[in-house]
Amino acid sequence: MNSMQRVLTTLGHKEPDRVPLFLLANMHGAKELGLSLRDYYASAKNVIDGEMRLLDKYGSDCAYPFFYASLEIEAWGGDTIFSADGPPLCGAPVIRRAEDIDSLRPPAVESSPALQRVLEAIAGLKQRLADQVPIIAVAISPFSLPVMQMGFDRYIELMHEQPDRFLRLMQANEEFTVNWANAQLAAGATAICYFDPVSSTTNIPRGLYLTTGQQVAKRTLARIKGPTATHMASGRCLPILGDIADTGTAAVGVSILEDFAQLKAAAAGRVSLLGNLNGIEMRRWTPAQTELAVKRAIAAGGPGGGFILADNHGEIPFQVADETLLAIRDAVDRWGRYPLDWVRDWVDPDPS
């Protein structure tokens, strides 16, 4: 099977020929190139350019043109804080009072050279790979947006003291996710990972959850006009994991603080689950380690197909190294072979 092959098949809770692996190590491609993480994402080549590096090293089964979050901010206007070693990060918020939201208009994507230029890098990747590997690109949810634009403890506080603010800011951060998202799949994109880490029930109740976040992802998703995947970014989601399948959404991304069996059971073939590797105990994984957290998560996630390996947050750190990113890869070449028949003998030498 190819990898376009491979993933569609496991998202069909069934079994391909081996486990999918999402590597998501996209700040990895200016180490490939030797530049900055400035420099790297100022360009759509060094890209598209770093991501087919990417594919070929390390054997992941999608390209991942995602650049930084806060890249939508520079579409509304905000900035761009930039450092060696890490993602980069926003500026100042670009909604300074509440007030600001009644007269808040949704950016055009074709106005934003930010944005012009992750559409350039996909189209790119889409001419080399066709439809061979598949291409996932990011949006930010509307609900999850405000963290970026006006800061957490600010939008808490709309959320709960100011209703009719809160409904005027999703109307126009729905408009623009809406809007990049099919711009992102016009340009050649497989698929939408729809970024949703304030959903989680890490940050909001459930109740919260199924009166804001969730109807904000059931308008969204079904105006998105390709198949999405909800990403909690490292947040909790098992108590809302049915209700998180009932936006639509394809995959969930789910949290390493949560136990994957239990996860598996409860997506009970309504979506497939991607996970489920700890980025941040990654950076210091011996060879030893780094097989036996792919085991684990195979073990758990791999039977009957509708499991993607991944990271657990969506975006590898930049500090993880070489040699761990390819012993992910040998150890899932080596035990996520279907059929998976070590599962069922297998013991957990350390089910501590």
Given for the second form:
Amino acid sequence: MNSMQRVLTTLGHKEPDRVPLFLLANMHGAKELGLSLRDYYASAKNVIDGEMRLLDKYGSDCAYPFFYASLEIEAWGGDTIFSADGPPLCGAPVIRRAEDIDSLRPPAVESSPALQRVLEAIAGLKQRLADQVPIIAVAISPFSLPVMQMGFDRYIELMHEQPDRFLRLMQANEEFTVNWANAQLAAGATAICYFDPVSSTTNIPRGLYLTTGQQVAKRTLARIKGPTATHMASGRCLPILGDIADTGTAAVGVSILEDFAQLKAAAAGRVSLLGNLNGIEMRRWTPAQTELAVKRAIAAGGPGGGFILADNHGEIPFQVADETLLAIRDAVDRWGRYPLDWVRDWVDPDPS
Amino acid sequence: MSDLITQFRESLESLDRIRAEAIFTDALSRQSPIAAVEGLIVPALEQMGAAWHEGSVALSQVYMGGRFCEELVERVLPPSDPDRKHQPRSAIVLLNDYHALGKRIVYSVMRASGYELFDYGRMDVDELVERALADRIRVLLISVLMLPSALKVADVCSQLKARGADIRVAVGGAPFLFDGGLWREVGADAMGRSAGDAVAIVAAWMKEMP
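If the structure you just shared is the form predicted alone, then what does the corresponding form predicted in complex with the partner chain look like?
And the full complex, kicking off with our chain again.
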């Protein structure tokens, strides 16, 4: 099987030849090219070259032309703060006062140089990979985008205290996210990873999710012209896993903070799971710890398909060593081959 | 009292400000403001923090509850009130990154628990070390969201140590939750899993510090 067949098979809740691996080490592309993160993301060609090198080196089952989250904020008029050793962050809020929402207009995708760079990178990867390897693009959910647009504290207050303005903001954001996601699909992306950490029960209670984030996701995903996976970016989701499935998404990125076997049972063939390696701990894993983490994830999530091995945040930290990424790939090769007969008799040596 | 704490906590979690205020007002009618704060608000916020850590309460509830409690306490224990806890001299800071919600929550919960502390906002390593030394800070609470920022706590701790500062450092934030050994690695003295933990850590250090 090639990567595309492998991924499509598992998303169909069947067992492919081996567990697919999404090694979402997008920042490591800059390392491969010997560039700073700022220089790396300044050019689509860099990202194309970096992604191709990462695919060759680590054998991930997807290309991941995700630049950085605040790139979307650049389209809204904001700026990005780069650092030498971590993901670029967004600068000052573009919504400084709640009243700014009243006149907010979604930016056009074609007028943003930053978004155009991503589209160029996707098109370049599509040219090289054809339909052999899925290209996973990213759109921040309209419901989670305000954390960068106005700050998390003021956004929580807005949700609770100014429901009309909250709805107005969602209207503008939904228009943008739909256009942005569809532009990426048109450029050649196979699927959209819909990052929605605010919907996580780490951040809001289920009752609030059902009247806010879930409604936004239902409206937005219905207008995105391709498959989507919803990612909680390390946040918890076990109590709302079925509710997320109801939004029409195909897969959910879950958190290491929850029991993977319980998540698998709750998914119950309705959605596939993406996870569940601890990207933060990964920085100091030994080869033995790496192998054990991969075995644990495969043992809990692998049987029956509906599972893609990945980190639990959707972005592997820049500090994770190449050797660890290679060890993950080797462990998947060794323990991820279907049928997973070893799982039945396997006893976790350190279940704590 | 535990029933009242539970009721108060439930009212905060459901954002029922009227009920929460009524319970607090009732407590004030029977005891001093500082006793009501310590007997009702502090344990309720500690319980909410612990519940967030185990996954049964959301951050939005902790934030809105903490903010409301801060307002309640401000009314009965203004910053100049002698019952406010000004010692040990404490400060809270967002180190190096730009995600302020965690710091904002801890600051609210600390103040709602009767503590006065400096809010340094967002600082980088050198600026923080100089400011903490100039202010003769004894307890420094550092909040981060991103892993690179968490790793920079090591620079803060080593610089403070090299300057002979008698400062205890408590850290909090996502990287420390996802890697339980990280706070020791960066040289911190304690790690809080929730805003309630920060209050408990500072309270314990208060007893130990001359």
